[in-house]
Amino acid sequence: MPKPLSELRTAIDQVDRELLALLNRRAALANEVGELKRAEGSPVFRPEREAQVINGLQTANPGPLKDNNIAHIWREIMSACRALEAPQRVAFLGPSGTFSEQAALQFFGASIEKIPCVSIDEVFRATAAGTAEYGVVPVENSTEGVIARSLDLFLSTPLHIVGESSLLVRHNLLRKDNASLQGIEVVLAHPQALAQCQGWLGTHLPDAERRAVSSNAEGARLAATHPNWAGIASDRAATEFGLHIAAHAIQDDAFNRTRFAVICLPQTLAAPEASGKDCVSLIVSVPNRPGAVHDMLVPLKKHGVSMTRFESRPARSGQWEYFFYIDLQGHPAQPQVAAALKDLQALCAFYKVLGTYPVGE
């Protein structure tokens, strides 16, 4: 016979109290670690250590909790423990309710000091100036490709990448007074979101003006000021600005994802140590001669290092020259990766390591 509901609730209450005692015990141990780090001058936040903790727990997880639930729960536990010393100041493309904010919370947990910025440029500036310890910027979308402004800014700042977060992006159509499509004259969103939803908009709102704004949350904020305007944004933005969802998941690609980079100054956090599942990001250029790009790839094949991304951007020199943005699997602590990087650097006219970091969820 199944146990009565009252007995099950009593058992859950008991487990909750045991969990509370264990969480406070963990927090006390984290405080001791923090004191040792302060004495050594070590950073509070170590993304590779947190990645190892989560990966280890997922490997040991017998269920019924799913692995992604384990990751979410422990990220919040670690975030709360870090905040006992001092919450990290994290800059992102604002206002509140953007996918950038969601990516920041997914990576750091909720126990942070949020610094919303008006543009990607401002995220880089705030992080470089020390207003924020970390910044979170979009770098790539599975539908529309790279976020060009983010890539360009990596060339001109001292910031490097210490982590990444990949977010499943579901775009919703939000409006002020009702949940219908009737009377919508203007749709406001970030240019990337407008591009990611162009098929749906062409079918359902072919006559509505598509107006680009600085972020999806800004589009939602503006939609809240006019009954005939609609924004494309997250359900979090709908709650933030008191809007109705007129249409759910209007992105043309059901599996639309955006990849975000976590950036900081090297003195805030040096390159993370190997976590076992890492990535190296580079910007390089090669002399403009026949076969130069082919030669650049030879060291990777020679040393058995896998390339997971290869993008080109104009060097803006007027000479039809390009920078190449490359992601490699592995960590420079691995001999084959170190050897490949050394050989690659010798071939390049320009070579900059953007970061070495654990691969995101």
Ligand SMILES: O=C(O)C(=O)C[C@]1(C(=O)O)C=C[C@@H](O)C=C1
The other form holds:
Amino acid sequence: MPKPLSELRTAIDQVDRELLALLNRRAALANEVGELKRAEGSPVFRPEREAQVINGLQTANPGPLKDNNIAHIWREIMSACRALEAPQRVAFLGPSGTFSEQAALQFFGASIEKIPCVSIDEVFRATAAGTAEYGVVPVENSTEGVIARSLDLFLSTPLHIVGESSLLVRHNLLRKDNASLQGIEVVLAHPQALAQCQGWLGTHLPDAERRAVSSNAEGARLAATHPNWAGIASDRAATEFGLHIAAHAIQDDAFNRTRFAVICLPQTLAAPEASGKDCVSLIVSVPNRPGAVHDMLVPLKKHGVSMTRFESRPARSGQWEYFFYIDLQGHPAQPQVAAALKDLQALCAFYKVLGTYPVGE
Ligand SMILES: O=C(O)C(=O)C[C@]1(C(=O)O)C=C[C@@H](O)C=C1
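Mind sharing the form predicted in complex with the named molecule? What's above is the form predicted on its own.
Every component of the complex follows; first up is the chain already shown.
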């Protein structure tokens, strides 16, 4: 015989009171940590500590809550505790409703001061100038490949990567007034989103003009001004601009994901300490001679270090020279990683450590 609803709810109320007391005890401890950090002038945000807290709880989790629920709940708890120590200012490609905003919230939790920017360049500028302590920029999409502008800006700015976050990107077709496809003449979105939905657009709206704009949220904002225009954007953008969803999940790849990097000045936060599951991002170039790229991989094999990413970008020298963007598994505090990096650096004409940080979701 199941217990009556009222009895179960009374029990839930009781547990909630206990949780409230415990959460406030946790917040008071974080406040004390904040005072310590203020006294020693050290950064509030510690990504490796947050990763350890979540990994530790997931390992200890007996259920029935799922491990990803644990990650979401504790990310918000730590976000609120962090904001008590000092609110973190975070720049991203705006306006409100972009996937970049969603990635920033997924990584830092909701208790942040949001700084929406008009372009990726502006996110780098605001972060380098200290207007924002952290920036969140897209670096790679599983359908369309690298976000070239972000990779190029990593080369020319002093910012480094301290974290990463990957987002399942679901694009919807949004329009004013009704939820049909009839009469849509123009589809507005960021070029990346237009590219990620080109198959669907070719089949369902072959005659509509595809117009590139600075962000999907900007496309949604414009779609709200004209009955025959549609935008491609997130559910959040539909709510934000009061639009109907004329078609759900129109991206050509159902598992379309975008990876975002969290960037800051080294003086805001130095490279995070080892969390146990880390990654090193590098930009290197090698002399333009036969076998040079092969030689570059030898130290990794020799020291048993795995490479999880390898991209190239033209060096713009006119000489068919390239910069290579490499991600390695591990942390320089591990001797085999330190040895591989040392040997690799010795072979490179250009070598820049972009960041060492905990592996993201
Ligand atoms: O351990 C710390 O350094 C804290 O400030 C506490 C805490 C947390 O809430 O657990 C909050 C912010 C940091 O980013 C890491 C963890």
